[in-house]
Structures are given as structure tokens and as C-alpha cells.
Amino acid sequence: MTELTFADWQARASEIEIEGRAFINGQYTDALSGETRPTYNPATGEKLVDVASCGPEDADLAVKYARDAFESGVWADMAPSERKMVLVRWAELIELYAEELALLETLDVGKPISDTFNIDAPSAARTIRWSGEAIDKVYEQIAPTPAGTMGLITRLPLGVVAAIVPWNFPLSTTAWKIAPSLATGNSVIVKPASNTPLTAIRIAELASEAGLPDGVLQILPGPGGSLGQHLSTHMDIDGLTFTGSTPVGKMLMEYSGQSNLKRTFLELGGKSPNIVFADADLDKAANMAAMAVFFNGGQTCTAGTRLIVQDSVHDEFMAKVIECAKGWAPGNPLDPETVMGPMVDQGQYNTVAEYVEVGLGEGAELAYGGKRVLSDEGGYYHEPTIFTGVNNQMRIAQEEIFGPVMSVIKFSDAQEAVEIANDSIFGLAGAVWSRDINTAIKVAEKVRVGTMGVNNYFGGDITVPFGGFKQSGNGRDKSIHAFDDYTELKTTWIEFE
């Protein structure tokens, strides 16, 4: 926990030097076209820095360097124990520069500084260190073959991997992608979200300082449409990993089929159910129900935006939830006391405001919030918002809003709760709250999501896989299971004379 005050962070923000160039072949460089794109502070609307706007020609150059580095074996052929040490040194540097990285993330994304310093930066370091430490403990296999033969089952890196990362958790999600892909020996090209590229640009330099060879990790800021499409159709990229919206994920899968069938792994949207039974610890469940939606301003793919409450305690429970929501009032993200900052940009604020109108139009009851706040600050602040009287067919119950908007749905028994929870195109996360462990486990088993909490929300750490069912994607981030996405299985069959 840093002891820096609001004034301290403001002073550092006024003095920080921000790098906006691409990182290609071990050095910072402008886009070949010379084009730039400004990035803005969501808390004030003010420009932070002009960032290189890379295009297809920059991508082609980065791919060439990545391919050359991979084929040379300078990283791919390095002993796992040696790759481990580079990644561990990199994690140590991220920890050393945690204050700078946290400040960059807050300025770029609008996340509260208490979150970026205490959660995001440590999470990135932990992910990279854990993946590095794990790689020299992964054993290969020998198949049970007949006498006179031997079947070796080995894992090889894919080759060149492109990672397209989102704007809501740029630092920690980038680490989720690059740590296992680098640990397994790949060369990686990261395309950060065009409006939040700053921490990805900075940690690339730290990777180089830690000993990562030139060309093995490169950062290409640029437009999501044209640059993202070029990377996903590139014939010399072997793998693609993406976190973002379901519609974009579907396009990336199509691009894979149209090009070279590159391995494509997707972590997409969610409309996660948070189920509360009458016998739950209602105070704890209410506190976590508010956190599940309002943390990071609801700009979280796992947000528990469908609060599914047993009808016998609905009114009592919602009074508690509304009281908890009052503690999530937005504020300046540089203030360590702030728990919720602004929306990432004007477009996302507009989306949230439009869905509030949709909810009202559908007949839902606005129980709390629903308005813009702190408009004099120049940022994109929206207060926590709660709709009651929602049915699961309403758009606000089915569509991912990606903002601080909770839809509350009643249920009568466990079967109905599961039916409501599974009535969604998504299957990313969820939770169930009950003191009856039999009820909790049975419901948790039947809800079709990749991560399910029992009497908790946002549970889990680097040791467990993360990903979704249905249109929430495929593949897995985190844990040893993530290594599967970045490697090819190879059989070598040997016959002895």
C-alpha cells in the first residue's frame, strides 16, 4: 500500500513523461507513416499524449522481426530455466516501477489509483512471475506403446502470436496474454486498445531491460479495425489471442478461416448471473453484489450485472444493496479514496446512458442512480444505477452494457434461478449465495459459465483458468492451462531395430 496522497498523485501526474511510440525490434519508433492518434484522460477529457498510429506496413515489419527472432531460436530454443529467469526479472521491474505504471493506467483508463496500484500492477507482475516459474516444471510425455517402439509427446511453441487486448484492464490482461505465450517460447506482437495503450508501451521497455531478446515482444498501437484485421488475416502469424466484445471476436474467427487457420482464442462478453437465496448472508451478499457491478465502473466482462434474488427476501435485500451502492459514488481517480472512476470515454458513457433509457422504456423501475455526475470535471462520470422489476427478456438483462448498471430479477426456487441464469448467449462468470452448501453446489454445477463463485464474487487467482462458455469465447487465460493455447502437440514415433 502506497502512502501517496491525492496531492502527491496529482503532482506526479503533472510531471510524468509519457512514451507514445511503438516498440519494434527492441526500440521505440514512430509509425512508418508518421501518423499519431491522441489519447485522453477520461477523468478530465484532456489530451495526454500523441500515440503512434501504426498501420499494415508497421505490422508487416513487426511480424518479420518476430519471425526472424523465432526462427533464430534466440528465445524459443532457450532453456526453460533461462526463460524463467528473464520473466522473473521482468516481474521484479514491474514491481519496481509499480507507481509509474499505476499512474499511467489511471490516467489512460480512468481506473482509481487505489485499484491500479494495489490490484492491476501487482497482478501483472504476479502473472508474469508465475508463468515464468511454471515453465521449467512442465514435463512432456511418453505414450504407452508396444515393445520396440517409443511415442514421444512434446509441446512446441506456435511461433508468432498476436495479442489484441482490451481497454478495461490493459495492464493485467496484457500480462495474461503475453506471460504464457512468452514462457512457452513464442514471439509476441501486442496490439493494445487504441484508447489505452500506455502501460503496454512502457512494460515492453522493461522486458527488454530484463533481458528479453529484440523482436520477441513488440507493441503496435493503432486502430482496432484496420490494424486488428491486418494482424488477424496475416499469413505469417500462427496464433491470435483476443479479449473484447463478442461481435469482434466472431469477426476474428472468420478472419482466421479466411487466412491461414491461425489458432484463435477468444475471451469475450458476459452478462453474468449473481444468484442470492433467502438463506444467504444477506449483508455480505449485498456488499458483494454492489462490488460485482460497480467495480471498475461496471467495465468488467465478468460483472454480475444480472442480480437474481429469491422473491421472499427481494425487498429486504434490495434495501441493503441500494445502501451499498451509495458507497460507490464516482470520484477523481487520482484520489486514493475513490472507488469508482469515469467511463473510459464519451462513447462508452453514451452507451451506458442509452441503456438507462432502454431500461426505462422497457418498463423496469429505476431504483437508484441513472444520471451523469461530476460534469464540471470534464470527465465521463456515471453514477451507480439499479433497475428492479426486470424480466430476463428485457434488453438490459440480455445485452452487455459494460457500465455500472444492475438488473434485478426475482426467482422462486433453485430450478427457476438456474433457468434464468442459463437463459443467455453468454457463459463467462457468475455466483451463488446460500448457507446451504448442497443448494449452492448444485446450482453452481448447473449454471453454464467458466467461473462460478460460491458465497463470493470475483474469486480466483493465477492458479486457476479463466474463460467462458457459449458466446463468451473459447480457450483459457491464467494457470498452467493457458499454456495449451500457445503450444502445438507433436508426436514423434520411434521404432527400434
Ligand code: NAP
The other form holds:
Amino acid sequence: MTELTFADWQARASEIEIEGRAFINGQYTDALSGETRPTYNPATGEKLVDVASCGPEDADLAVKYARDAFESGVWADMAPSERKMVLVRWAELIELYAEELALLETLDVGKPISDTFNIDAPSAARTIRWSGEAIDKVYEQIAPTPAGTMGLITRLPLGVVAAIVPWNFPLSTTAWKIAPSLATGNSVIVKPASNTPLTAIRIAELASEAGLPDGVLQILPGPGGSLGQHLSTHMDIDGLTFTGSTPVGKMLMEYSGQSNLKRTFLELGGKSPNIVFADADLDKAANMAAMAVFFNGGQTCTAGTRLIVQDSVHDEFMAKVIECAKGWAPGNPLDPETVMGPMVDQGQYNTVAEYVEVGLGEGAELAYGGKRVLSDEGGYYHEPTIFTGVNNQMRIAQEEIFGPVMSVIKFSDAQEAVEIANDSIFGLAGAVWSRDINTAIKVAEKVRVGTMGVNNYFGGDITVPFGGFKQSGNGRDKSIHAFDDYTELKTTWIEFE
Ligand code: NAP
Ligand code: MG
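Following the display of the form predicted on its own, present the structure of the form predicted in complex with this ligand.
And the full complex, kicking off with our chain again.
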């Protein structure tokens, strides 16, 4: 727990030295073209630093170093117990530099410092440590074959993996990708989101300091449209892991098919149902319903943006939710008291404002919020916003807004709740609230999502897999199951006399 105050964080922010270069083959380096692109502080609109803008030629170089490192066996053939120790040391360094990493993340993304320090930075360290500590405890298999034969079933690293990540949880999402891919022996190239590259750039140096060999982890900031596409169509990259929007995810699957069929795993968007029955603990459910949407300004793929409430308690429950929403007023993210910061940039702010107009146009009732606030600070702050009277066919119930906008839909019985919940192209997360275990379990089983909470929202930790059904993606981050995405299953059939 840091004791730093708002003034302390502001003082550190004014002094921090920010690295904006790519990290290639163990060194910070400019893009070969010399091009840069600024990254901004969403709380003020001010430029933080010029960041290397890498292109295809930088990618080709990084792929060559990654391939050489892989083929040399310097990492892939290291004993799992030694790879473990490198990852554990790296996690310790991330903990040691947690204040600096939290500050970088807050400046770059606009997330509250209390979140980046208490959630994002520790989560990254925990993920890397967990994958490291797991890798020397997984066993492989021998099949039940006839006498005189032996069928070995082993898992081998893919080789060179590219990770393309979004801006909403840059540090923790990057850790979700690189911890299992590195633990399993791959060489990894990360392309961070253009507007939030800073923490990925910083932790690469810490990885080197922890003993990760050169070329095994490289960070290439640059545009999705050119650099991202070049990586995705590269003939010498074996795996692609992605978190981001569903439209880009669909393109990546095509790129894979057009190039070398690289293993492609996607974590995409959501429109997650949060179902509240009349017999739930309504105070707790209301508190969490607000958090489920307003945490991280709603810029969370698992946000519980469809609040599906049993009609008999709708008005009573919504009065409680609106009370809770008042606690999510946006503020300066460097203030440890702030719970919600600005939207990440002007574009994301505009999207939110447009969807508020769409909701009003569709006839939903604006029950709370709906406006820009704190505009004199220069940041993109939007109030927590609640629409009631929504039906599930409206655009504000079907489309991912990625902002602090809740759409409230009524239901009468469990079957209807499940039908509404499943009437979505997405299937990432959801929750059900009821004191009746029969109702809760029955509904939880029927909702087609990758992660379902029962009497909680955002539950779960590194021990359980995370990912989507339907157009929310394929593959899984976190837990031992993440290792599957970064390894090929190999059979070796042995005959003996
Ligand atoms: P995005 O536009 O899909 O961008 C994600 C990443 O892909 C960025 O690094 C982006 O680079 C890159 N990219 C863009 N176009 C590309 C292309 N043609 N080829 C290769 N790479 C390309 O998504 P976003 O707006 O940053 O993030 C928000 C989305 O992520 C939301 O839909 C949200 O639901 C989803 N998300 C999902 C999860 C999950 O685990 N399921 C978690 C978090 C977020 P640039 O930054 O240069 O554009
Ligand atoms: Mg930024």
C-alpha cells in the first residue's frame, strides 16, 4: 500500500523520465525510419513523449532476432526450473518498480492511480510469477497403447509469437499474453496499442535485468494498420495472440489464412449480461452493478453493460444503483481518491457521447448522467450514465460502447432472463444474483459466456481461464489452460521389442 498523496504523485509525474523507444534484441532503439508518434495524457490532453513508430522493416529485424533466439535454444531449451527463476525475478522487479509502473500507466491511459497501483501493477507481477512457478510443475502424457509401443504426447513451444494488445489494460493484458508464452519457451514480440505503449516498453528492460536472453522479448510500438498487419501476415511468425475489438479480430483470422496459418487466439469485445433476481442481496448487487460498468470508465471488455433486472424489484433496485453511480464521479486520475478517470482519448469520448444520443433517439430513458464533465481540465471526462427502459433489440443493448454507459432491461422469469442474456453476438462474461441456489446455478449454466459470476461481478483470479464464446473470441488467457495456446501438441510413437 502506497502512502503517496495526490501532491506526491503530481510531483513524481513532473519529474518522471519516460522511455519511448522500441526494445529490440535486448536494447532500446529508434525505429529504422526514425519516425515517432506522440502518446498523450488523457487527463490533460498534453503530450507525454514521442514514441518510436516501428514499421515492417523493424518487424522483420525483430522476427529475425526472435527466430535466432528460439533456434539457439537459449530460452526454449533452458530447464523449466531455470525459466521459472527468470520469470520470478522479473515479477519481483515489477513489484519493486510498482510505483513507477503505476504512474506511467496512469499518465498514459488515464486510469486512477489507486487502480494502477493496487490492481494493474500487482496483477502483472502475479501473472508472470504464477506462469513461471507453474511451468516446472506440468507433466506430459503417455497414451494407453498396446505392449511394444509407447505413445508420448508432449507440448512444444510454437516458436515466434506476436502479441497485439489494446489500450484499456495495457500492463495487465500484456502480462496475460507474455507470461504463458514465455514460460512455455517461445520468443515473443509485443505490439502495444499506439496510444498506450509506455508500460510495455518499461517492463521489457526489467525482463532483461531479470536474465531473459536478448531477442526473447521485444517491444515494437507502431500502428495497427501497417505494423500490426505486417506481423499478422508474416510468414515467419508461428503464433498470434490478440486482445482488442471484434472487427480487428476477424481481420486477424483472415490474415492467418492468407499467410502461414499461424495459430491465432483472440480475446474480443463483449456486451455482458448482469442478471438480478428479486430475491438477491439488492444492496450488494446494486453496488456491484455500478462497479461492473463504471470501473475503468466502462473501458473493460467484461463490463456488465446490460443490467437485466426482475420487474418486481426494478424501481427499488434502480434507485439503489443510481445512488451507487453517484460514487463514480470522474476525477483527476493522479488523486488517490479518484475512482474513475477520463476516457482514453477524444475518439473514445466521442463514441460514448454518440451512443448517449443513440440511446435517447431509440427511446430509452436517461435515468442518470449523460454529460461531459471537467472539460476545463483538458481531459475527456464523461459522467457515469444509466439508461432504463431499454429493450434488448436497441443498439445500446447490442453494441459495445466501451464507456460508462449502462443499459437496463426488465425480465419477468428465469427463462426470459436467459433468453435476453444469450441474445447477443458476444459471449465474454456475465453474472447472476439470487439467494436461491437453484435459480442461480440454473441460470449460470445456461448463459453462454466464458466467465460467469454467481453473486459477484469481476470475480476470478489467475488460477482460472479467461476468454470468450461466440464473437468474443477463442483461446484462453490465464491459468494452466493458457499454455495450450502457445504450444503444439506432438505425438511420438515408439515401437520396441
Ligand atoms: P482495436 O482497435 O482492435 O486495437 C487493438 C490492437 O490491435 C491495437 O494494438 C491496435 O493498434 C491493433 N490493430 C488495429 N488494427 C489492426 C490491424 N488491421 N492489424 C493488426 N493489428 C491492428 O481495439 P481497441 O480499440 O484498442 O480496444 C478496445 C477493444 O478491445 C474493445 O472492443 C474491447 O472489448 C476489446 N477488449 C477485449 C478484451 C478481452 O480480453 N476479451 C480485453 C480488453 C479489450 P493501434 O493501437 O495502433 O490501432
Ligand atoms: Mg497515452
